[in-house]
Structure formats: structure tokens, C-alpha cells
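Form predicted alone, single chain, as C-alpha cells, below.
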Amino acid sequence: MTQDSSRSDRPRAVNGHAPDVFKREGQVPMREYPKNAPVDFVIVGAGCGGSVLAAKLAEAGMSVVLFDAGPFFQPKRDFASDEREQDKLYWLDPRISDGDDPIELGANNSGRAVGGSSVHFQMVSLRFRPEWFKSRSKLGYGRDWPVDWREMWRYYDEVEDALKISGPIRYPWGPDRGRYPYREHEVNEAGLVLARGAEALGVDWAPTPLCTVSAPRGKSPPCAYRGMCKIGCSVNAKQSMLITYVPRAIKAGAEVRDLAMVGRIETGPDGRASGVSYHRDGEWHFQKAANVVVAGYSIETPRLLLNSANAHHPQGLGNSNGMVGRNLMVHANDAVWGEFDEEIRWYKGPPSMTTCEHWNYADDDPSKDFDGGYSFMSQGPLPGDFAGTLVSSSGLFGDDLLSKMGRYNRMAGLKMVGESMPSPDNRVTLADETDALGLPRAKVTHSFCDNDKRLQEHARGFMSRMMRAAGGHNLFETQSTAHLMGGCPMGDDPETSVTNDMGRSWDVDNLWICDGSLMPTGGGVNPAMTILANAARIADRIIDARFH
């Protein structure tokens, strides 16, 4: 997609090579495939979902081209530790956003290159508590993943050791997951912070398990702490898709085509998915495929399948049963600042280097007045960030906003990751208006419900207790919200769900999702690797089918 000419580039994955993701210059070998003669497998994003399906399938020996809308980055010569040259790294084309409640989009929630948002990630590796994959059944309220959780955690195992997720010895919430891969990162000053609240008020707490690692492995060097993870990790510590799954794809023998915006699901005269037409380098072509996979994330995978509608699927592809792009979720994001009268520095390391679950396993406790958990983390904000915040929350400008950001090395703050329900009336949809390649741009329309009102509520009071509690004065809270999940879910009844299982489809037995969008509900910790595992356990099932 060229729609910002300042970031545009030319493909970089082309004449039979891609960029060396590890050195600042640099190509690797990579299979090219003809146009016109079906692959196994078109896969529409390389993001968690799409990298991870592309790594295992073309491994199993399939032939499989990978699409990106977004550049191939080499971080060592593309990534500046500079906040607003990274912007490059995010979907800032437009979308519309309404609602009681509408999603900041662009930089907050999606990614624009390949290796997606995992390569501006902060990094929280958690999963899923095990009720949460049947939280209809077991805890009387969203919907019912059609997957055991015994399963999901068998793949949580399989891509921490892919990323070699750097965590505690011992994890104090859910079942035994063992050891991490790779120990925990010592943590910084604004984790202490959490650490010295959550042992005041009575509460567990842990390092972070971070998809960074805490000592070299092969290319990658360790955490250097530099603390620009959000920006993008130019050092390759971080165990980004650009850095891992994407060349081992590419080593498997799968071809990568970056800058490349797949307008469109072609179908045959059966209704079944024929290939894909995109435009890449200023025209638009078509690729043949025997299956087709959209993993573009939420709002752009029920985009591209409401925009492929036809004579044949007049209400878009997969969407016989009008589910596609409903059950949008998001995370909410609230936080609580203060002050401190030491100093934090809490732009050192990751971002997020302490956490808290507490309130995604406490059912019982009296105080607790919501479906639904939450956890929250301590916080590192860069400046150009930090200051947005403060400007878009408290309105502090000139002097005013100077003075607050002269306090901005002894400050700290912790942030939920909010569980919301899902709803069918939160929904991507396609808005009139179109984009520069003549596409619908997407219209995302989203509220809060008044259980997720009564959880917010409840997080930012005790966030506020706890930075009491260790010491933090001047406090104030800010509203935000983070990840998208959902829009096209999985489960068992083709009548209330778009894709089975496996991700795929009801109506188009050739068309499959793989990607946060299957996500039935969202839980209370961040999604990035409840996206692999399941992708993961996607790609074996296909493999499965084929050969078995």
C-alpha cells in the first residue's frame, strides 16, 4: 500500500532474495513462485498469525507465499531511536472510528510491516488462564473457545522456546508452565515500584516474562536496555516475527511479498477461493492459490473479506451467517501515574518489567464486582509518548506541560490490560469512503458495556492503592485502550461463529483465518502469544489433514 509517500519504498523481496534481517546490508536466498500456476497456501499478513502458519506449513514441505501490505525492515540500518521516524512502523492510513466509545487506531493498535505489530510490541509474553478458553461454561459469561486448554497449553510451550521468552523461575498464577527458556531480566527501577505496592497490599507479583532475551542466541545479542522496544529493537535482542519465524519461513523454502496490498479474494465459478489480487510496485496483479489464509489482524481480515464480496457471496466471503467483523474487542488500557521523590528512570529496559495478575484469578474476592479479569504492569513511556498522554488526558499544554515533563524521571506508573466482553454490535463494517488504491476504508464502531465500566473502575482504584502504597504522590489516571481481538470468531455452531476450530471457514471449505481475529474472547492479559500458540496449533491441524 503507498498511500504515505513519505514512507514509501520499493519492494524489497524480489529477484529471488530478502533482506538479511540481522546485518545493516545484506540479502538471503528466498524461492519466488510464478503467478499464474496455483501455491499450496497465499497467507495475507506476516504478522503472529500468518508468520508462525507460513514457518510450520512450508516446513511440511508446502509452497506458500506470504503478502504484507508493509516494508521489510533490516533493523540494523531501518530502526531509529527516534519516536517519531518509527512512526513508519504503524497503520496510520485512515480509518473511521465511532461509537460511545471509539478505538484510538494508527499507532496504538496495529502494525504496518513484516513481522507486524510483534515488531513494535512491548513484549508481554502471557497466556491464557485455562477457564478462560470456556468462560461461558465455567464462569457464566462471553463465549466458549472450541479448543481444551490442555491443547492451547501444549503450543504456549512449543513458541515460548521458538522466542526463547526470557520469565521467572516460578510463575505465581495458573498451573505449573515449568521453566522459561531463557531467565528473567533483571527488573528496573519502575518494576520495583510495582514489586514494593503489590507486597504492601498483600498481593503477588513477577518479573515479566518478555519475548526479549536475557543472553545471546545465535544472531541475537541480549537486552541491551535501551529501552526503545516500542519503537522497534535495533539491536535484534527482541524476538520480533521479523527476526524468527519470518526466516525460518523463508529458509523452509516460502516466498515473501512485501509491499503488497491484497485488495481482494478471488473466488471460482464453484464459490471457492481461486487466489488473490494485490497491488505491489504501482500495479495490480493476481496470485493463483489453492488455499487461501487472511491473517491480517481484526479490522483488516473482516475488511478484506467484506470488500471480496460477490455474486456468489453477496454479503462477503464467510459471512453467510453475518458474523464477520462483529465481536470486536479491545483491551482496556487505563493507568494511574505519580510522582516520586527518588529518581525511576523508567525509560530504562522494556517497558513493562513487573506485573500483576491478581485480579484475572481472585473469583471470590467481595470487593470484586465484574465478569471478567485484569492484569496490569509497570510502565516505561518514552517522552514524545509520555507527553502525548499527558496532553490528550489532562490537557496540560505550554508551561504547564513543561513543568509536568521536568518530573518525568521521577515518575512512575502502572497500566491495566482490561478484559472487555465480546458484543455483536461492536463491529468492523466498510465506510463509503474509499482509500488511494480505490479500496473501502474500514468503519470500526465500538462501546463499552457496564461490566467493562465496573472493571475499569475497580482497576484504576486499586492501581491508585498501590501507588500509594509504594510511595507515589501526585497521582493521576488516564484512559486508553490496547490490542484488538475478535471480529471474526471461531466455535462450534456455524451459525454464531465464521470459521471452525482449525480457522476455517463455514461456507468456503479452501478459505481459512489465522490470526487475533478468531479470538472468542479476550482474557485479561495481552494476546501476542495466545496469537502464536493458536496459530501454531492451526498450522498442525492443516498438516494433519493433508497428509494423514
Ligand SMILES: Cc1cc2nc3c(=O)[nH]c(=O)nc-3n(C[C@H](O)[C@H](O)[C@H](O)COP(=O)(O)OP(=O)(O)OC[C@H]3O[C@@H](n4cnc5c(N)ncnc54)[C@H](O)[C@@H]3O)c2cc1C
Second form
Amino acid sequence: MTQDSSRSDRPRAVNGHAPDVFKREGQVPMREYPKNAPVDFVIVGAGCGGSVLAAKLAEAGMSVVLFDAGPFFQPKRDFASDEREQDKLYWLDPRISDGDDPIELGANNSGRAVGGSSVHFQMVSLRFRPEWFKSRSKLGYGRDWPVDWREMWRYYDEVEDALKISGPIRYPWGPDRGRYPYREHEVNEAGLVLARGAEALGVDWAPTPLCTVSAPRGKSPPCAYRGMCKIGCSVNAKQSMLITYVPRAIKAGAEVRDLAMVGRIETGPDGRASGVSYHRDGEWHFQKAANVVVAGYSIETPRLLLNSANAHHPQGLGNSNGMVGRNLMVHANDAVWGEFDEEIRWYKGPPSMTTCEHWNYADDDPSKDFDGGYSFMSQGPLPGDFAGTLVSSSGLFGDDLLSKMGRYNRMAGLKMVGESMPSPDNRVTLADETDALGLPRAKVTHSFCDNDKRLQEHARGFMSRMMRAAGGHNLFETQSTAHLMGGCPMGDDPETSVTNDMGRSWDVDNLWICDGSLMPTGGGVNPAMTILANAARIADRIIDARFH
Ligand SMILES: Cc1cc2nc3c(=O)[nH]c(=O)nc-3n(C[C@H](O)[C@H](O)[C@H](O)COP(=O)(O)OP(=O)(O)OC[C@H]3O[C@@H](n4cnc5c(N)ncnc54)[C@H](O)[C@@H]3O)c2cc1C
Ligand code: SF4
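Given the form predicted alone above, produce the structure of the same protein in the form predicted together with the named molecule.
Full assembly next; the chain just shown is listed first.
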């Protein structure tokens, strides 16, 4: 295989080298494994779940090949300060979206790159409320996780330290926790709007714990506050998987295969996984493996398991109970925007510099007429993104759009991350249509339930009050969704879940899942830290099971 390192549409992790993510052009040595000898673990998907698992298993001495359908970017060379150019970070291959409340799929919820969605995530780094791990037993809704919150808490500590999360000394909600590894970022004007509004309404607010460094860290400079985070951080302040766990995995002996789309998990005569068929550089290949882990996120993980159906597993792999693809969840991402007399210049700095988790913890508030919770954050959309929001949500065009955009520097917004209830009817199935490789595309069916809608209405009302209290006028609301969760829930009961508590398939004992699809519930906070902590936990469980 040839390497043309100037092109990100050709594999770059080849010939015993991977791109050096801290340089424009350099390379680092990378181990390679033969295809016809089984590696200990093949991991499909180099995002949050897959790269944490790869690093920890490789560091424990296991042979690991980490596949990703997307390119291996070098941020300094490949990430432009140009919103449209950066569409290359997203999973934009068509999917079919269906249901009463169809989800907009693509840029807003799935990445396609080594590093996964963390390459363009907005870096908000929050923990689940402890009770959410047992929301059915303790709060009377949703599903219980097969995990104790204290165990997760230890792994939150581990991943927050690995990513040097920058956050406040005292975080107002949840159990006491230690200090964040790096000091909080200075709050921008957009963040101060939330702070002012919260103080006026008598609720707590906090500088958002963020996954970008507030001081130098090794080869990462501190955040430059130019606000390009959602289109890829070209200066490497953002601690994405691409510049943290992936290099760790490679250093420890893992091989990364970029631009390698896994089309099927193959099984042997005993029904166990034998390896994966993948498409790279114009050809199909087969990699043998003792274990296969799927970490493709909430749509591609079920899609791959369903696409791997065979005579032994006619409903798809790990799907004898029909649960693969079910309980897909999103976060409601409704927002309230408003104009201010003074300049805000909200694009300066990471997009969400302050947060309010009041409604994740206010169980006893008499105005709370819904189960579950929501948080919300200050906003700083880039101009193209915001113009798109105005067009799609408010129907503005022409002079009206221009006039609104003319006030861009005097605007601020609050956007929710709202829990939605898991439902088996919200699901990923296979469409009749196929993609360019001949693989059936995913079809995603999604509807909100009445509780979800009450929660969203409550949030829009509360955020509007807060915006007014902060001095905002000409308010308007938008409705959207963000983040994917679930689709292959883990659980204690083989009848109602896809894997056990360590992500191991109930049906196929050498098949594993390690990504956001495992989440039985979504909580009212952004999911990445929970996915990372769970992956770190699963890695230790696998290592313990193997070596002790
Ligand atoms: C715009 C945006 C902003 C976000 N902001 C935040 C935030 O501020 N805070 C937060 O907590 N979360 C945020 N998220 C969500 C967070 O990024 C995801 O929840 C998280 O990355 C999911 O981790 P994962 O490992 O499940 O999947 P991903 O990180 O998406 O990784 C999956 C990887 O698998 C690869 N893949 C899939 N199928 C195959 C296949 N068949 N073969 C080979 N490779 C495959 C994909 O290319 C992808 O790289 C954001 C997401 C988006 C899109
Ligand atoms: S604001 Fe900070 S994290 Fe965001 S792109 Fe700029 S340097 Fe990177």
C-alpha cells in the first residue's frame, strides 16, 4: 500500500508509521500485525469508546488493531478555520430518518475520523448524576445501569485526569469531587449572560468543565479562544482522542487502520467471532481476531451487528432477543436566543463556557412536571452554523436573514441538553437501500414521548426567563437534537439487553461493544465523559478477566 501523506483521502497509517498529530507532516513508528494471524482484539471505531479501550488493552500487553472508517487527520495541516471545509469531519453518508420526530443525522451527532466524534465535539465534560445509574429503582423512570455509580466515579476521575479537564475548584452539583486537573477557563461574555441570568433567578451556575487545556500540557498549547472547536482544533489545545488516547495506543503497540470501513463481523463454525471483513484502499480484506469489539457509536454499531447476520445468527450478531438497535436516544437540544444592547462577540472562546445543572437535581421543585433532567449552557455558534439555525428553525431568508445576522455580535443563547426516555420503538434497523460498498444503510426511527415534550417545554420556558433576566430582548426559540446514545443497551437481564455489565455480548462470548450505544439511559448532560469512563472501566474488566 502506498502512502501519500499530503492527502487525507488516502490511508496515512501505513508502512509501519502513523501521522504525528502534533506536527504538520511528521510520522511516528507504529506496529503492524499480519492479517492472517489472530490479534487479541480488533476494535471497530477509534472514537471515545474505541480509543480508550485500545490504549488500555495495548498498555496491558495485548495485540490490538483499531479500525476507523474515517481519515487520520493532522490538525495543524488539515483543520482549516472554515466551516464548510471542515464538513469532512462528519459522518455524512446518507441514512434514512423516520418516526414522528425524525432525527437530523450527520454533523450534529456523528463524526467519522480517527478520534471519532471527539475531533469535533464541543468539549463539555460533565458527569452523570449518581442516581441516574439506577434511575428506574431510585427515581422511578427509565432503566437501571448494571453498574454502581461509585465505580463510575472512580473512572470519571481517571479519564478527567487523562484529558486534563479544565474546570472550577468547586462544582455546585452532585457529590463532592476533587479539583479538576487544570484550572477553569476565564468565562467569556456569552458565559456571563448565563451567569447573570442564573443569579437573577436564584439558581447556581458554573464555569463549564472543558476538555481543552487552560495551561500548556506537553505538546498542547493552552486554548487560544478562537472558537473553532466544533470544526476541529488546529492548535491542539482540545484534548480529543486523536491527540490523547490514540497516540497512547500506538505508542503501546496498537496498530491503527484509517479509512478502513468494517462491513461485516465474520463468525466460525462454532458461531464465535473469527475476525472482520473491511474495505480499505479499494479492496476488501479480512483480519483474524480472537475478540472483536464494536465501537462505532449508536447508529453504526447496531448497523454493523445487523449487517453481520449469517446462518448461525439470522437476526444479526448478538441479536437473538431482538434488542440490537433498540432504545436509541437523543438529547433534546432546544435553545433560546436573544439580542443584547452591548456587544457579546459570542464566537470568542469555546462555545459553552458556563453551565446550569439546576434541573438535573431539583427533584422537589413543584414546577417540575416531568421525569428526568436537563442542563443548559451558554452558546457561541460560528456564523455559518448560526445562519443555518436561523434558516432551518425560523425560516429566515434574504434581507431578514441578513438583518438578523447583522446583529450576530450582540446576540447570546442558552441551549439545553435534555434527557429523553429510552423506548424500544426508537431504533436502528436496516434500510433496503445500500451504500457505495453495497452495505445496507441504517434506518433510524425516532419519536419523543409526552414526558420528553413536557421536559423540553419546561426548559424553553426556564431558559427564556433566564435570558430576559440577563437583559436579552427579541427572544426566539429553536428546537433540535444532539448526541446519540443507546441502541445496544447493556444490562443485567439477557432478555432485555444486548451485553452484560462489561460490554460482552450475551450471545457471542468473544464479541464486545464499547461505545455510547451501551448507555441504558442518557441523563441530562453531554455523554462523552460517561462513554470514556465506561470504556476505561470495561478495559480494566477485560484485563482483569484475562490476566488474573
Ligand atoms: C458536534 C458535536 C458536538 C458534541 N459535543 C459534545 C460535548 O461538548 N460534550 C460531550 O460530552 N459530548 C459531545 N458530543 C458527543 C460525543 O462526541 C459522542 O457522544 C462520543 O464521541 C461518542 O463516542 P463513541 O465512541 O460512541 O463514538 P464516536 O466517538 O463517534 O466514534 C465512533 C467511530 O467509529 C467509526 N466507525 C463507525 N462504524 C465503523 C465501521 N463500520 N468501520 C470502521 N469505523 C467505523 C466512526 O468513523 C467513528 O470515528 C458531541 C458530538 C457532536 C457530533
Ligand atoms: S477555542 Fe480553544 S479548543 Fe476551541 S478551537 Fe480554539 S484553541 Fe481549540
